[in-house]
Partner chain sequence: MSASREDNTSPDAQLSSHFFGDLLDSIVVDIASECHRIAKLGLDRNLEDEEEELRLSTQARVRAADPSNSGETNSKYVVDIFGQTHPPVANEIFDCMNCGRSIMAGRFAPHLEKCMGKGRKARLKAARSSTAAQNRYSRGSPASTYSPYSNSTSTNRLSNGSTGVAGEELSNGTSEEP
Amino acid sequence: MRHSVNRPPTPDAAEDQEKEPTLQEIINIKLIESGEKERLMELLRERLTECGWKDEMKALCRAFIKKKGRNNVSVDDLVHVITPKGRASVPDSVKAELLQRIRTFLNSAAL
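Show me the one chain in the form predicted in complex with its partner chain?
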């Protein structure tokens, strides 16, 4: 049976304890715990909807679904359809704004 979402295997608990958390992971945890990640997410969503990016992506999905037939499509397929186009078509202003806010956070949460 085809799974509609491909998930990576859950990492083993024993393995995890031997490694030290990377910088990335530490910052990630800080982002989440402070609630900043959620706020950034909402900001990005809002900006992308305003500029029509979200509608473009939905149109891409609909076209793909119409072509393949709506019973032959998985979420994974759609993710693979959208991701390359999506990354390339984010407006520069939106990207700059978000990067700025992330950098601010990194500086404020200076380790």
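Can I get the form predicted alone as well, since the one above is the form predicted in complex with its partner chain?
Only one chain is given; partner chains and other molecules are left out.
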């Protein structure tokens, strides 16, 4: 590896070639190539809208903005505050359905 005083080490070309994709990266590539990732995203959007999750998140955002003042809130502030609440409030039934669809895909793709 070559080192520099002002920047991090630059990996050699041989090191780049040795790095194999992780299982997660392989699965993500297969999902994208097959179009399944987009179908899963659309299913997730539908289910979250059906169960009222989307409206709940919108209400949380509006309440936060109202509390802090419209001019005192950035998108980053909203993301920082709302993301943990949003992830925690996704219904288990939606998670289970998506997980089952992913498992079915992985079995059919023989990964």
